[in-house]
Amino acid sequence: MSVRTRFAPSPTGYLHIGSVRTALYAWALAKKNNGSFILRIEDTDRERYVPNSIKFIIQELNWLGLQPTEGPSKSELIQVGEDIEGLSLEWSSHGGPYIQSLRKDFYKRYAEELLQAGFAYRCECTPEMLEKERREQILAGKRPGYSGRCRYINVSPEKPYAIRLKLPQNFSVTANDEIRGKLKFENPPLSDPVLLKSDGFPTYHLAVVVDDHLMKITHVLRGEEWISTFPIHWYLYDLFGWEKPKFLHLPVILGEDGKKLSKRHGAQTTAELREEGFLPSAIINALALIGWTHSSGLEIFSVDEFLRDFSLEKVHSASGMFSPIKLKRINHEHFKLMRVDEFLALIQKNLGLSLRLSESYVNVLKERTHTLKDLSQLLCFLIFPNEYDFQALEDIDKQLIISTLELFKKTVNENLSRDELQAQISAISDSINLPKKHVFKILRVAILRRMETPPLIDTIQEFGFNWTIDQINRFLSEFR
């Protein structure tokens, strides 16, 4: 059977890195085995739904290069009120709908099937009744949970009702996890969980089992927080008589303080990482290492190298830590791995600069680039050519600044080597009795607009004598 995996996020806002790690492993498993990677939107929690977050999820997956094989069509997105302007969907939608709120008929049918077979029952309890029952249980020192009140009465189908799963007494399940092995559950904490709510929407327990079966999912990858409900899902497969997929409950991602990384804990979203200037390949590299190890011990690798080495056997059961510092280091290494043409294309795409730079100068920029923000700061003299940091020169006499620049214009030429340029700047410093650091500061602001720049000498040599003199003349016209 062909490998079929899925990524099933809830449209409750931005994608955070824990979700992306799950999507990455599911995508890699399908890609490695020439299978299918399905995007399914689990939007049955209507209270937490954030408009247009489905569109955002799709755009973020595309940006990261984790394109699904199957997923929602534009017509599905329109039906649930999503904006589709500028959205490119390059996948099949023949097996949909892929948005759970459009699949309610499936869930109703299978819930009714369990009801007719005696494995489920109607429940008329209101939220107020359930809350009252819960408070009474807590006051009595009992574990909170549904008492099973409606299990023993005949609830009329004419009244609003939910459908609950009828769990057997002394409920015991032995289930298999591909990472953790056999897991045995004795009387798990859920008491007759709701499968279908009175508004016609399913709970996660019913929807995930029905959808994974109908979409022929072979491997379910999800976070270990779902282990507590795992026996319910396993039991539902048995009740329906369906073949079970392989389950992999991935370890949680920890923050640097050792606590579970979450949205509340400050887990960064893909949007924030993109805004800070991180590369998709570096994000994938960093997330791949949280729960998986390259067989050669590599810490820096391309997406293709990750795919070639990825396997379920190398996924850890222990939690891993996300380190922003490590991500920044990995991002820096991915810049360094870029070819010159790739680096220049990145500059044009992200900074709007069409440049022809030598390999040596590109290497100079790479060494100083950890994020795209760094790169934009380095090339600020080209992006904002009319913005000078005059304040940096406030401690130097105005006439000395002008004299330094005029003398530099007279004494330098395009034939000077790096060492000769350095010597010429030293000579200017001596001739006007101005410390060399001040001469460099004047030249840096005049030529490159500010103090945080690429190396001055390298930039002069890269852009040439005429360009350098032109920059000085532009500065003098603004400064005088």
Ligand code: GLU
Contents of the next structure:
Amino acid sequence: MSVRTRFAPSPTGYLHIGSVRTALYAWALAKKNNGSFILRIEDTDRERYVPNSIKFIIQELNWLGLQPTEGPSKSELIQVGEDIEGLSLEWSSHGGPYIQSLRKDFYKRYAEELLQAGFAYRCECTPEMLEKERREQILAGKRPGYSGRCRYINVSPEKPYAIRLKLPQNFSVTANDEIRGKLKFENPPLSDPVLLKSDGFPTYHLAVVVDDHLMKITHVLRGEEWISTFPIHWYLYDLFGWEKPKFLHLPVILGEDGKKLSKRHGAQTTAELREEGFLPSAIINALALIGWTHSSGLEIFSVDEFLRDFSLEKVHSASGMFSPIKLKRINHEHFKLMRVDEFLALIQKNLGLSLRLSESYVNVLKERTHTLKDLSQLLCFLIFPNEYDFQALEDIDKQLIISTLELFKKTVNENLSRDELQAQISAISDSINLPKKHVFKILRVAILRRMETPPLIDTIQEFGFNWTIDQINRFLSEFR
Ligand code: GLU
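Previous: the form predicted on its own; requested now: the form predicted together with ligand GLU:
What follows is the whole complex; the chain from before opens it.
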């Protein structure tokens, strides 16, 4: 049987790195086995749905290079009101719909089946009644949970009703997890869960089991946070008499302080990481390492290298840490691994600069680049050529600045080596009795506009004598 994995995000407006790690392993498992990687949208919690976030998820997966082989069609997206402008969907949509709000008939059918068989019951309790019950339980010091009121009464099908699963007395389940082995749940703290709400929408428990079955998923990869409801899912498979997929609950991702990742740990959605200038390949590299280890201990690898080495056996159960510092280091290494043409293409794509640079100058830039933001800072003199940091020169006499530059223009020429250029600058410093540090500062601001720049001498050599003189003239005309 061919491997079929799925990524089942809820369209809440962002993509968290925890979800990306799940998607990555599911994608890799399918890809390694020539199987299918399915994108299914779990939009049944209507309160959390953010318009156009399905489109956003698709774009993010694209950016990361985690292409599904099956997923929603354009017409599905239109039906749920998503904007499809600019989207090209390169996957099959034959087994759809892949958006859960369009699959309500399936859930209804299977919930009714359980009802008929006596494994579920109609519940007429309103949110107000449930809230009242909850409050009373808390006040009485009891664990809040559904009392089972409607289990014992006959609820008329004429009234609005939800369908609840009837959990057996002394409910106990031994479920299998591929990472953790056998998990025994004895009387887990669960009360009869709702399967189908009165508005016809399923809950996660029903939808996930029905869809994983109908979509013939062979491996369910998801976050550890779903373990507490795992016995319900296992039990539902047994009730339906369906063959179970393999389950893998991936270890939780913690912050560097060992606590669950939260906002105070900094950027952790794909959009935030992009904004901070991280490369998709580095994000993938960093996330791959949370819960899995390369067999030769490699810490820096490309997506292809990851794919070659990935196997489920090497996924472990211990929680892993997400370290922004480590991600930055990995990002830096990914810049260093780029070929010159790749690096220049990246500059073109992200900074809109079409440049031809020597390999040695590209190396100078790479050495100083941890994120794309660093790169845009370094190349600011090309991106915003009219923005001078005149303030940086405030502590130097205006006339001295002008003489330094005039002198530099006279003494430099095309044939000077690095050392000779250095020597010329020293000579200027001596002749006008201005500390060398100041001469450097003047040249840096005049030629490169500001103080945070690539090394001055390397840049002069890279862009050449004529360009350098042009920059100085440009500066002088603004400065005088
Ligand atoms: N919709 C769930 C989420 O966004 C997915 C859970 C699952 O993969 O089963 O976390």
